[in-house]
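A single chain, nothing else alongside it, follows as structure tokens in the form predicted alone.
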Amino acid sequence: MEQWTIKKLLEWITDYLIKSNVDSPRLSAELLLCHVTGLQRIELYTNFATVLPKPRLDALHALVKRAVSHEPVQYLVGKTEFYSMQFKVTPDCLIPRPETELLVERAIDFLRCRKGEQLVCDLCTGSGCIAAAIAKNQPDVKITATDLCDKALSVAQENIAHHNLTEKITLLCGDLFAPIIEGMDATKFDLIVSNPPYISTAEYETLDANVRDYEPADALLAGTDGLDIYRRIASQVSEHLKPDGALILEIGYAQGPAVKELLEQIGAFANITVEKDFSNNDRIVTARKTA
């Protein structure tokens, strides 16, 4: 009978999944290994000799099986990492990405700037990777993290928890700022993110078959052009912020010139830059309200 170690299996699945043109590959056959056994991915190179018994091997089987049909892996595995940081996923949420790190970097470059504590608002927080990104790596925040939906707030509150961040992250449920309560909560911040939904019609109908037929519809989908989630935050967030304070929004890959438009036309803003990532599209707009 032939026997399967580690090795084999991971040259193997890397292999099918090249096949399968799923994304990563090698990196979604060390996850999908790492699941099964209990491994760390490091591990997975020091115990190369080991052979998977029969039950972890069917269990494999399953999770490579519904890997080609392009269910990504992240959800199959139930956590990713995100910021150097490990976050639970479920489909009731988006799978952060690493172009999303550079939001976090930029949020955080601001919050070192300035002195005393600072009050963040994180809205369409999803699984909560923004806010924890934020306040693990900024010590003197207190984070305001909002979202519509309540199964992903449970998946943040997850998070939240396992970075020990609950007493520096409250959660609301609730559509943008609406959740926000004058008396109970901050109302005006310092820094205010969002990673919005910002996909057209049109687009989401292009979009990989992993992203359009597994993660959520909602937040993804942002009306025809793609900017309604924009419109409604800059049509509110200049009485959220307070003077000097700064907006930080992640955009689509050619939406710049839309989203700087449409902050500027708010007035409220003294400096917007739009930022580029490392595959030179827009990624960030960062709005500087006027003092």
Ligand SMILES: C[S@@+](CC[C@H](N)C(=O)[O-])C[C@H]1O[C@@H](n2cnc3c(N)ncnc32)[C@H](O)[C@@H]1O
Given for the second form:
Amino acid sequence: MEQWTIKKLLEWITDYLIKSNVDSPRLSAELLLCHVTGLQRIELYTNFATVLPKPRLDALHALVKRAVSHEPVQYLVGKTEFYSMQFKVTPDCLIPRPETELLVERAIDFLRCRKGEQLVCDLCTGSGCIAAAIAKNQPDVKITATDLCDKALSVAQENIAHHNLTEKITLLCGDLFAPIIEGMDATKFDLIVSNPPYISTAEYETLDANVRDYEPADALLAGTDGLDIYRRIASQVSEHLKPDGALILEIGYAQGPAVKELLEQIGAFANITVEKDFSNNDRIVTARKTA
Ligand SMILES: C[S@@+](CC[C@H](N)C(=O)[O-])C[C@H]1O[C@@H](n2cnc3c(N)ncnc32)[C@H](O)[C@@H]1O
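The form predicted together with the ligand is what I need now, so please give it after the form predicted alone.
Every chain and every other molecule in the complex is listed next, the one we just looked at coming first.
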């Protein structure tokens, strides 16, 4: 009978994922193997000769079948890495993207230059990855994070508890600033961050199958031009920011000029800058409220 060692499985799965056009085939194969064996990635390589028992082999086959149908590996294994932290993910929340780490970097840069406790708001928090990464790396912050989707917030709650951040982060369910206005008596923030939905209706149709068919549409779509949520944030943000506070938004790859113009029209911001990511796409807009 054929012996399915970890080495042989890793090679076979990688090859199958390559042929099926799955992103990052070697990494995906490793993650699936780690999930069924309980090993760390490095341990796969020190246990190359281990033979998988039949029940684990069956579980692995079922997962590989789903992966070649372009179901995201992060949903299959129920977790992902963001800002060197582990986050639970389910199909109720967007899978955190590496590009979003730039927003976290800029938020931390801003907070480091200020003294005393800083009040931060994370709109559209999803898995809670942005709020948790900021809170973990910045000692004196209190973060309020909102999302429309209560199921996404349940995932965020678990992530925040897992990283021991429940004292620093409050989660509220509702539309953008609405739950803050109801619950916190017009608190003003030092920093407001958001990675909101920003995909246009036309672009949505062109997304890869693993995104369009599996990630929640409400986390992605933002009207015909993809700017609906930015318009709504722009119209409300000024009243929630302290003078000299900052707004940092993630944006789509070509939305820099449009989002900059939206914020300029408010007339409450100075130094509105658009920053590109490591792929040279527009990614972050930063604006400082005039004192
Ligand atoms: C692009 S995902 C970002 C999730 C997370 N911040 C991240 O960076 O991975 C957008 C999130 O916004 C939420 N959302 C959509 N419309 C919203 C609204 N009007 N108010 C609050 N949250 C909203 C969705 O439920 C989703 O979790």
